[in-house]
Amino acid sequence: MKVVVSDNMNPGALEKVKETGAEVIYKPDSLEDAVSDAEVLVVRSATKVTEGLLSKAPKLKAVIRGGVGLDNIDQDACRKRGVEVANTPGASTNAVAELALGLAIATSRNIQKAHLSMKEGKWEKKSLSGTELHGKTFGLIGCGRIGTLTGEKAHRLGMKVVGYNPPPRHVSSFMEYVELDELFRNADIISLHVPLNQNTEKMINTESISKMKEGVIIINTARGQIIDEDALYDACKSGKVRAAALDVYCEEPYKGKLLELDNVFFTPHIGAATQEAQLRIGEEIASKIRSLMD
């Protein structure tokens, strides 16, 4: 069997794949060369697979997607080929779960600001008074694997916990479900854990900033788009938003004018970047390579 790996992938993760037993073209120069003639395309989120892409794969059986969101993926066209989809849903929950409580608590914290500072020579340690989480009312948009982890992760910490999600909902000893409007009014903390569609893209828009509670903290490590760029940097500008912190943006490598908000943190999209959760990806790779084999 013939797999092509398009995107980056850790070393240790690549290696599992090659464990197959699999032909493994990694990183073509061409990637239309490449799934002429294979069975398997495996992409993480740079490549776009596109109705041109798999009319150039005759032979292709699934593309599967190291990671969670499937919006760089046209469903639709692989449905009409007749090509599988998968992702690797559990394998990087417990990493963005880690880094978007991590984000909420170095923002609530300023230890953003705190560590540039210093860098800089400054002692700003009045200017730099910040607020606990112990007590703190934390948002989840989004209750499913991540969200709800998240939320537990959360909970531990002290705070109240409180979810939007249509149902089917996972039961949780820890969190409140509420409609989104009474999350808007209550939250001190909004973190978003929504995949990326018609119903979600730019949910996070002047009007429902409008609805949030004054001092507000924002969290997006899902997809960029669900936030309106243009409303969020009205909102940190005005102070209506306290803080945000980024960890996927609309176009990555990001440039945008939300870099010139100094209430505004980011990371360049490393939500499933930990040893652990590269590995495991790998290891689910692998897992359904093999599946395709028997």
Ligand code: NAD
The other form holds:
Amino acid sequence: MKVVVSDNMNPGALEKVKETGAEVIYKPDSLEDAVSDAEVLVVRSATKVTEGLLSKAPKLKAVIRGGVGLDNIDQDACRKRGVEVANTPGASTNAVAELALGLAIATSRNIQKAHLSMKEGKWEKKSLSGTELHGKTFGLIGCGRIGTLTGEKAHRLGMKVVGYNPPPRHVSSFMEYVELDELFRNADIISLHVPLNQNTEKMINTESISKMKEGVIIINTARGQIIDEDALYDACKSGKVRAAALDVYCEEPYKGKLLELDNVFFTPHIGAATQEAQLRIGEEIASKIRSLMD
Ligand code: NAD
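After the form predicted alone, can we look at the form predicted together with this ligand?
Then the entire complex follows, led off by the chain already shown.
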């Protein structure tokens, strides 16, 4: 079986894919040429799987996305062509949950600012005073795999956890489901964990931000397009939003105007970038390839 891996892959994960015995072509110079006789295409988030690309791949049986979001794959076009679309849904859950919580702690305690200020030779003990997570309300928008695990970890740190997720939803002992407006009214920290779709695109906008608490913190490790970046810019500038920490952006690599602000903190889409998650992604891709070989 010929497998084309078109995006960057961790060496350990690539090894897991090779252990399947498939012929693996890694990051070919011409993707269109490479897929002409491929049966499986493995992508991360960079490759756009379009109708045009699929038309160059007559033998393709499956597109496997190493990661969760399928927004870079034209799923309708795959369906029409009879190409299966799979992802590795659970592999990065813990890595993203830990990042979301890490950003919540770092932002509440001004860790990023403190680091930068000391690098500039300053000792700003007073102005870097922050707030604690314990006793605060953590609002999760999207309570699937990552949202629920992030909520469980926040609960263990002594936070009250509220979540918004349309039914069907899993019931959990540590989280209370609320309506979105109630979450906006009460959450001290809001963490986004929804997929990108037409209902979630720009769901954080001027209107929804106006319903939030004065001084709320927003964490986005889901998808950039879920936030209207212009609205976030205005709200962070005015202080309505005390701080935001972003791992994902409307356009990546991000070069936009939020970088001007001192109360917005950035990571370059590293939610799943842990050794452990990358290996799990490799294992899940390999297992999918094995099932296609059977
Ligand atoms: P999931 O499918 O398990 O959970 C998503 C949840 O969102 C579901 O429970 C769904 O019902 C809910 N939902 C859908 N529409 C909603 C809406 N309008 N309002 C509220 N809830 C809604 O997915 P997951 O594995 O938890 O992943 C969540 C997000 O994390 C995805 O956007 C994914 O792309 C992103 N992600 C980012 C990284 C990263 O590197 N930063 C890595 C992995 C996943």
